[in-house]
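In structure tokens, the next block holds one chain alone, the form predicted on its own.
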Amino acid sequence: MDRDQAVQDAKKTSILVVDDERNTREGLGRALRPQYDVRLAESADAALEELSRRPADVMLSDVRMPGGDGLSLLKRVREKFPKTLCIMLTAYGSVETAVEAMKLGARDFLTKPVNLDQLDLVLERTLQASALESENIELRRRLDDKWGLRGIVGTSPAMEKLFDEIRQVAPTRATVLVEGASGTGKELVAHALHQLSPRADGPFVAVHCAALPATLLESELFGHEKGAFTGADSLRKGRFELARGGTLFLDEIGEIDASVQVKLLRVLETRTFERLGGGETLEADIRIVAATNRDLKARVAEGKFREDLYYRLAVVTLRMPTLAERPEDIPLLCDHFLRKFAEENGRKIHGFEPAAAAILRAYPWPGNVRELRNAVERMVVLSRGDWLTTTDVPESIRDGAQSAARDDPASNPGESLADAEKRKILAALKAAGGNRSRAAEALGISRRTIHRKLAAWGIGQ
């Protein structure tokens, strides 16, 4: 094979055909070679040797072969070469054999003699499904690496739902409204939507609408021409221009003035705008993600927010849950922020003592993740030991946790936070008739959390 042919084959999908029947083996090779890089093996042992030399994208293997059957080969290939997609062939096709092959990891199953048109369809479908899976894995990796573990932390059902929605919405062009209380991390969601979108290589531009009066916000968004108003001594590009090809994040969108609402609505409808004092119409090549801690529907009903603008913004609505709605994520967040701030401040801190962790778990966190982040940073900076103890917990948080326990009508005087947690979980299990899923739903925690707690308490599994 000359060098040009080798380079060309390297770009093709590689297929290893394994069959002890020479005519079948070579016939399939001839049929597939125009489109694929094909290699042949006459036995299971020969196939494993070939894969060891150079892995294949797809293995097309007979089930019945002397010296090692195809199902045993399938199992070994799935163990040693998990990226190789396996399609099984047999002249003795049966439902039982097909089911067994699928259980062992085969992607599809064909009977012999092979219908070449059907084989083409199976190969195309298998490769497309694999490519989609790889893309989804990459999207998850990019979300988790770029914004997940360093930003949006959580394994609770509420957060898993949010992650799935982000992954689904991000690749689209839809305008997104992110709702959530202050401190929940709405801007992190906007970053994730940008990072997972086709616009990821473009700019991410944020505007905090509540921080600017209407006149300044209008100039900030749309820019202005020289002489547009007193003090406009030069042309200035606005955020719509600066975000071209990327994402514009409008934080606290519910605070914008009525006059700005009208102009923003026009941009969303026409995808064009003009700088203040200018006559040139410019294209708004951006994706808008807006966020609010207000109930925009209520503001629409009060006449404080345009209904038509609300529906333009809320093409897709994502809701960031409060920390109180996902308490099982508190330990993850605490550990995450501990590692972050210990590294930033050059501190060697091993973790939280159980009593300190219990206080942080019991505190209601009205300021959400932002408040938790600030509290852990303060604890790390002021701590004098290798472990964070109850004395490191800010006094306001210790008092708040105790108040929350006292306000619990089922609490007992002098009961520790850990005992209170145990009592609540056991009571919920009793009320649910021992059904952990229903108990977890009632408590707003995951079934996995209940399972872990029961194991720690030595209660029967």
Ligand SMILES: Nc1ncnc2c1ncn2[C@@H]1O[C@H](COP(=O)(O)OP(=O)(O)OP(=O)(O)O)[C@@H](O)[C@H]1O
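If you superpose the two forms and keep the largest set of C-alpha atoms that fall within 1.5 Å, you have the rigid core. Source: prediction; values computed, not measured. Numbering follows the first chain given and starts at 1. What changes on going to the form predicted together with the ligand:
Superposition of the core reveals a Cα shift of 2 Å or more for L104 between these two forms. With the core held fixed, I397 shows a CA shift below 2 Å between these two forms. Superposed on the core, the two forms differ at V77: its CA moves 2 Å or more between these two forms.
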Second form
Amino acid sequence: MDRDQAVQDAKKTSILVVDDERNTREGLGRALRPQYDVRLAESADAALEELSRRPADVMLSDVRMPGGDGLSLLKRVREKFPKTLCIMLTAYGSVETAVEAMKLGARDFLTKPVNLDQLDLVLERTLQASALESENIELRRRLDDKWGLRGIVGTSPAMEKLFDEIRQVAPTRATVLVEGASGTGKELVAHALHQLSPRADGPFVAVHCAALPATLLESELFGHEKGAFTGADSLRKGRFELARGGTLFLDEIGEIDASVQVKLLRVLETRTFERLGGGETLEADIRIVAATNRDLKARVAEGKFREDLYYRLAVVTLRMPTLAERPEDIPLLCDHFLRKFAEENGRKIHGFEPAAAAILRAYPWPGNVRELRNAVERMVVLSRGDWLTTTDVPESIRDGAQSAARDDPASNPGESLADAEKRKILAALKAAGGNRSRAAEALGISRRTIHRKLAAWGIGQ
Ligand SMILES: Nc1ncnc2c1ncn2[C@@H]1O[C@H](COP(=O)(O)OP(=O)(O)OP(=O)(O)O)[C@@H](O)[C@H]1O
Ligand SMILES: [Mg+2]
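Mind giving me the form predicted together with the ligand, seeing as the form predicted on its own was just shown?
After this comes the whole thing, all chains and molecules, with the earlier chain placed first.
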């Protein structure tokens, strides 16, 4: 092929045609070639090889082929090349196979002998649907990122700083340690680091280290050969292997046993490992993100965590702020979860009454975002009206908010929440020179809420 042709083909949609029958294969190739960049493969193995050499936008494959049937090819392609759209060719009348293919992730199927008009139609439809999907994903991503980063909601300076750090380290392969109290969003950060990395198409594999005793954790991480120990009756891949090309998330790393710490250190140092009971040395092609809700450095000082491992893990440390450190994000998070759970439960709820919002804002949230999320879900599910009111707020949170308000030096002793709210709204209005929109923005509530409040107090019209 000359260079011009190659350049032209690079812009075209690429299709890999897989069929063991030469006539079908070449016939389809001829029909598609004017419009697409077409390659041919005569077996499942040849197809996989071709795809690893250069991915294709579409794979058009026969279901029935000797030596590796089309459905298992489909399964492997879906796993290894999730972006390739698969269309399967089935024998006329074999409905079960077609259904099976769709279940395995085929985008569509065609019956053999292939009608060329229908082929055009199916290809066009598949490509169009896929383009629309990526557009939707992009749109959703942009919306997501409006109030935070990759589903991590927050606009406070503390969160903006965290987002900057995430954007900076995500594209690298540096090991990251995420430290923070329970419920602050450590796992979300691990996901974001993966999604914003060049490994985003690879797997994200999470291991909850505290959930397993040392020996089990070891075989979970490293895998084992057949016969490595009693009960190991077949080879099993470990998480290091399953996360190949992707990200391994080691959650609650502070809890792991001294024996596993040594082994983990070796993996981090050499980037290699062996399965339990196995001699073969395998490459650990993974990016590691670890999380802990403990003060890991203090664990080092106590002699409970290896110092050398700590430094290997904490190449970059991200510290999650607690919700109490960023109360300005509370209204945003409340709205975010309100919308989410209202939609999930088919409820139409407009928002929080100001008094209810004020309570949620005043509560110290020791369980951080997880506690807030659960509270809002409960409120949405149990509420009756269009607005969530103070009576919808769980009692424990109402009590917690009240004692927090009592401890707050900025509030007047003995002042009720309703009074405190009125004082704050009026102060914000004053600061904004009477501009309701600006006051609403400063308070993190809607303009409409201020309007209703003022009306209720008999101020403004
Ligand atoms: N900033 C945020 N925006 C949106 N949702 C969040 C945010 N932070 C946490 N969440 C949600 O709160 C819940 C708890 O978050 P996550 O599991 O990431 O916390 P964690 O720090 O790993 O807690 P733990 O130490 O208890 O495991 C999840 O449902 C998560 O989706
Ligand atoms: Mg967690």
